[in-house]
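Have a look below at one chain only, the form predicted on its own, in structure tokens format.
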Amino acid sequence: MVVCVAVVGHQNNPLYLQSFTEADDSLKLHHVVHCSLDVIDERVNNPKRNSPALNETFLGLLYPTENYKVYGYLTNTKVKFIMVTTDLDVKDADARNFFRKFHAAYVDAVSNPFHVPGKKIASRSFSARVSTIVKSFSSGTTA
């Protein structure tokens, strides 16, 4: 189950963060997302030979914690998408598909002429679309 998704700008400024849990753990999820930024920066700035190519946008599993697994995606404009999940067996293909849909929703949201680049995304239609993508991912279907 996806418990949190986030969009972080190229200057590590939070553009969007949504939690999908009943509990009041938003501060904990903020911390998990913030820690994942360090892992993303490390992977981008210090690539290894056996790691995915730099032109690969899907970063894969960033790090597992006791309760969560954190996945990342980096756009060409250095905008970062982060997914925090409680599932132990997420397939890379499913995570890639999730991030492609999430990226498409983001592109549609920032293409709005009333959106100010670099500011938080406050679109209700974007939030609804993200919720739909998360629900379809959590149920195992492809929408």
Given for the second form:
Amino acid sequence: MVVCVAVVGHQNNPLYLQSFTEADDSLKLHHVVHCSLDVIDERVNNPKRNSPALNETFLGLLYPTENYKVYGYLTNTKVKFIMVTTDLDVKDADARNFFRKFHAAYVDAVSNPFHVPGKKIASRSFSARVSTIVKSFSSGTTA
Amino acid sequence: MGREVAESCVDGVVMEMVAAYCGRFYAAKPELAARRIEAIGFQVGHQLTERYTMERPRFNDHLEAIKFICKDFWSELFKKQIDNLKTNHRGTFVLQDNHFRWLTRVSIDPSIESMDANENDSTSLGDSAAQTTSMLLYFPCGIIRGALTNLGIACSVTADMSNLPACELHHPFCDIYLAYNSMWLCNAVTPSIFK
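What would you give as the form predicted together with its partner chain, now that the form predicted on its own is on the page?
First the chain shown before, then all remaining chains and molecules of the complex.
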């Protein structure tokens, strides 16, 4: 199940961080997300020769920690989406689907004229949409 | 598919915004009005790029981003692509649109022109017309600057109208249609990578 999702701006400033576990380990999740930013930078700046698409937005599995798997997605505007999950087998297509819906929700949240670019996303409807997307992802993979 | 709005609403909003900022809010300070309008355009461009780059793979370099602006972004906003793109390979790009959609319906109040009735009408007409139209161009300049900044290119954008007027109908009962040829000059502040 998805443990945490995060949106990080292009200056590595956090825009949104939401954890979906009951336990109070948000600090640990912040730390995991922070470490994954380095992996994203490395992946983008030093593309491996045999990587299929250098310009894909979906970055795939960033790195596995002992309990979690971290997936990344980088938009054209250098905004990073990070998803931390405890699922052992996550299909590529499911992760891509998740990020696609997440991107759509993010674009709608940012198009809000009251949202200040660079500040945290404070929209309740965005949080609600993200929760729905996370629920459908979890139910999709466990079903 | 989202909800749709008539295109004349965009014309109406832009006209009213320019009239409000130039006539009411900053009546004595046109530069300040221009900057506020450009700032509004900046935020709009910022948000629009988020939306229009959603399905696309990432850009490799500045040229691809500029090409995106010229083709996809311009067609989403103005239903056509840029007609001509020039660059000096040192960070300056000139985007030429021969039929800028938001200027096609601009007209000048003929009652103002009838007051100075002499043969030099066309030059004074040109000046006041140019001033009014240039105010209308600050908003699109802001949109382009916001779009490019969000794609990672710091720049300044200026608009230049040439061929003014391209089509002139001087009829006592008709409005005078102006300049529909405008050029956009984008000066990238970051060092160009085209060596």
